[in-house]
Structure formats: structure tokens, C-alpha cells
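Coming up is one lone chain in C-alpha cells, specifically the form predicted alone.
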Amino acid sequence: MNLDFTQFIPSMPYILKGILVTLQIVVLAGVLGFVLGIILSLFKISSIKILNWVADVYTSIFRGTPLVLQLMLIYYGSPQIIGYQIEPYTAAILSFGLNSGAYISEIIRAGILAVDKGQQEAAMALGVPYGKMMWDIILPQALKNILPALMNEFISLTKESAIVTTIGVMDIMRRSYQVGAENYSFFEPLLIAGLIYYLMVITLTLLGKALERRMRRSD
């Protein structure tokens, strides 16, 4: 096998550039899953039936179909849909938001119901309303424990966004696979692809550890 790695120099500036629009695409889409999770999550344990129903049915069809079908979904659909084609971009970001907010809900779910029942008793006899009591008493403390899980969903995020590539956003993936077309040689920009989504998963990794010491420290 001869690799040449040199050939590729020129192209370096041109495949990184694609970090900074996985990025956007994996922070926004990231926001989008966090809010949606927070609100399935409060469905899931609310006492109105329908709620919980609307919630364990969006979960279950987001996780229970694949990721890249639900990009071409909302990418390819959008014409029939709306009427409008909508960007590459933007279906990234929604399928990407859409499919995170399922899994989320099932964390910051977890998370709640992990809280001692007796801060929910104290605070609801002390006359304190329901949403102010989840926003400054129960998710603080259910996002403090759930933070590890938080950061590896953000992490598989991450990895998933190559699939956008499917759609012509010019992510690193997609610039990866454009320069090897102009050389005719895959290999060597695939593996550059694939060593700087490595360390950005890496990077991820020892920022989620670093975060989730210093939130153990201020216990």
C-alpha cells in the first residue's frame, strides 16, 4: 500500500475549515435537543396522561428510526411538506436537534426521578410554585448528576454529524471526500478526516472530565 500524505498539504486549510461548520451545526443542534429534552422530560413525568402519551410516542419514533432517515426526511421531504426546499444547513440542525431531544428526554428523565422525593414534598409544602420549584430546586441538581451522560450524548453528536455529508453540507467529511476526488486517492484525506474527529472527541472528553470535577469540587 503507498500512502502519500504530502499531496494533501495544499487541501489542509480547505478540510479544516469543515470544523468550524460541524461545530455549529453540533452546538445548535445540541441547544435545540438540551430545550426539547427539558420539555419531554416534564411531559414524561407529569400527571396529565396525554402529555406522557405525546412524549413516550416522540421518543419512541426518533429512537426507534435511523438518524440518516429522518435527515433525508426532513431534507428531502421539505418540498412536499412546506412547499419549500429548506437549506442543507438547516435540516441538519433540526433532524440533528430533533433526534438529540429524544434521547435527552430519557437522561434529564432519569435525572429528575434520581432527586430525593422528600426536596419535592419540602418545597410543595412550603408553597412553592411547580415550575419554580423544577427550574431552581430539582433540574439543577438532576443536571449536576446527569452531566456525564450529557457530555457522551454530545460526544456521539459529534461522530454522527459525518452523516450530514449525505446531504452536501460541507462539513469535514464532505470537504475530505471532495479533495480525494480531485487527487483520485480516498484514503489519505479519509484518514485525516478521521483523526480530526478523533480529536475532537478527545478534546470533548477532557472537557466534560474537567467540568465534572469542578462541579464534584463545589459540592
Second form
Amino acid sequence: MNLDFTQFIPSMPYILKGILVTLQIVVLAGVLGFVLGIILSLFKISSIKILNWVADVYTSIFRGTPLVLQLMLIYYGSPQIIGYQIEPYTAAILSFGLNSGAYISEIIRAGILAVDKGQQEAAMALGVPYGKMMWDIILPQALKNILPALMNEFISLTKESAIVTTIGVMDIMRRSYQVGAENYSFFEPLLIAGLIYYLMVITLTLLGKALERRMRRSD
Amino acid sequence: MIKIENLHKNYGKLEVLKGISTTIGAGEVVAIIGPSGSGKSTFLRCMNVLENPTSGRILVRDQDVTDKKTNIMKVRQNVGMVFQHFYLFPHKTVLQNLTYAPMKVKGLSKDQAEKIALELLEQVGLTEKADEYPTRLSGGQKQRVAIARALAMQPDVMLFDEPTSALDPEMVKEVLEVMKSLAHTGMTMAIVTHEMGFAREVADRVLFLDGGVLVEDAPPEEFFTNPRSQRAQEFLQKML
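Alternative state: the form predicted together with its partner chain, after the form predicted alone:
Now the complete complex, all chains and molecules, led by this one.
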């Protein structure tokens, strides 16, 4: 194998800047997806039929079509949907957020259903209103149990974010690819990109474990 | 304090309560006993509308809780409930279990809520457990915390749904002691229980339910020494 990383040293700062872009997309999309996931999961367990239906249709659409298609529909479709062309960066956050909201809602729903029904009764018997009960009593217990599944979702979000390359967002992936094109050699910069993604995921995993330990204090 | 008029509860075709009427006066301690499946837990759970009555009326402090317009949440603040399986909030410490509802529902300040909570923990003998999480407690301790949690809302009525049925035998006594001293404070209490000795000693009245019907309603001495109905006689024979 004929590897020469030295010629890419000058391009390293350029590639590394992509970390910030990727991180921004992942964090913002993650927050959006999480908030959306909570709302949708509450819709799904609601006794109001129309809310169940809305959340189910939403999930079925976003799980049932490719993410790269959703990304392109939102990016290229924006002039027709909202009347002007949105930034690739915005389209990336939107599509990833909306997409992971569908997955996260299922994770949270499972978590809520796994909390003992008695917890809800105990809160009701104390006169705690539904919103506070969910927020203070049910969701914290649900989140503790689903933390590993949520970490999975955020990890795959981090890796899958590489497809924003297709609409021209300057993330790690696209920068590595460009550096490869400039030097007529793709293998090394792509290996560098791979290493960066891997290290990001490892960091995320460690953070997740620390968070889980913190939440397991009460055990 | 609680007035129940012709209470019915059906689960689909199954009739669990078949028209129960009775009154629980202020300061009265009522033991609700009967064989499993007699509807006694459902009866109790109707009183704070954890179960929705199918028909009939329940008045708690003159408020009709079966009326859609009544703010059930408000009524529940005055009706404490203790469950067979405790249902303490596992992610909160003992103290936080006691202060949560007074702070979030009644709007007490943290200081006020903690003052009440610590007094109650002393009453149930668990002051030193204030900062522990519930998983670190024994069953009896958990139930005492659960009683204190319900009392922290300073209710007028306490409902107990088989509070000692999930406990190891050696822990039953400590919970019954707490309930006994609570009864002596003049608290209105409705207790679903299998502890016949306790019912006899502490209750002012015994309600005997069988098959969703209130078969007997009598003072404990009368009920335990001279039950009128055949069903109660059989039941008591099996219990002894």
C-alpha cells in the first residue's frame, strides 16, 4: 500500500474545520429531534385519537423513505414549499431533526410504557396535573431506561450526517473529498475523515456512559 | 366527609360494584374487608376517581367527584392515598418524594415543604433516611415513606389500599403502628385490609363487601363476634 499522509498535512486545518460544521448539524438536529420525539411520543400515548393518528402518519413517512431523499426534498423543494431557497446547512438540520424525531418518538414511547403504571396513579392521587406528572415523574424515569437507545440514535445521526455532502454542506466528509480531488488522491483524506468520525463517536459514547452513571445514582 | 350513593362500576360486561351506598364521617376509621375480587379495592379507588364510577354519586366534602365539572385534581389534593406497592418516585430521594407535591401542586416554598416533610419523617421514624433513594429502603420503610408522602399534602381523608399486603410479615407491624397513631390523631381513614386484628382494634366500622355488594356495615365488635350474614360468617371462619 502506497500511503503518503505528509502531502495532506497543509490541508488538515481545512478538514478539521469540518468537525465544527458536523457538530453543529448533529447537535441542533439532535435537539430538534429530541423535542419533536417527546411531543410525538406524548401524541402516541394520548387518548385523543387524532393525535395518535398524526404521530403515526408522521413516523411512518419519515421512517418509510430514505433520509437522503428527505434531505434533497427539503433542500431542492424549499422554493416551492416556502417560496425561497434555504441554506444547505438549514436544510441539513431540518431534515435530520425531522427524521430523527420519528425514531426518537418510538424510543421515548417505549420508555414511557415501561414505567410502572402505579407511578402515574401515585402522582394523580397527589393531585399532580398531567403535564407536571409527565415532565417530573414519568419522563425522567423513562429517559433513564432508554438512554442506551437514545445514544444509538445520536451516534447514527453523527455518522449519517455525512450525507449532507450531497447538498454541498462543507462538513468533514465534503472537505476530505475536496482535498482528495485537489491532490488526485482520495484514499488518505478519506481515511482521515474516517478516523475523525470514529473519534467523535467514541467521545459521544464516553459522554453517554458518564450520563448514564449519573442517572443511575438512585439505584 | 365521604358520601357514596348507589355506586356502580362495570368493566365491560363485568359488574364489579353493584350499587353501594354508605357514608364515612369526619374522623371515622373504616375498614373495608372481603374476599379477593369482591370489589373492595375498586370501591376505594372510586373515592378519589382513580376508577371512574359507571353510575352513582360520590361526594367528598360535599363535592360531587362524579360530576364532570368538579376539579378532580383539587379534590385529590385533600384525599391522600397509600398503595399496596408503595409507588414511591424512584428517581427522587425520600425527602424529595415528600416535598414534590406540596411544592409543585400547592405551591409551598422549599423551606415550608421541607419543614412539613421532616416533621412527618420524624413521625414515621425515618428522619435518618431523608436523603436516601427509595431503592435503599425495606418494604416497611417504603410504605411508611408513602404514608408520609400522602400526609405531606395535609389531606382531610386518607385512603389505604391493602397497605401491608406486599410486605414481609415482620414489617407489617411497623406500618400498622404508624396507621394506628394516625387514626388516633382523628384522621378520616378508609382502609382496605386483610389484617383482621388491626381492623378490629382500630376501625370504628367494618364494611364487608362480597361480589360487589355491601353485605355488612357494622362496628367491629359486632361484626367479628356476631356477623349477621352467612357470607361474612364463612369468610371469618376461613380467616381464623
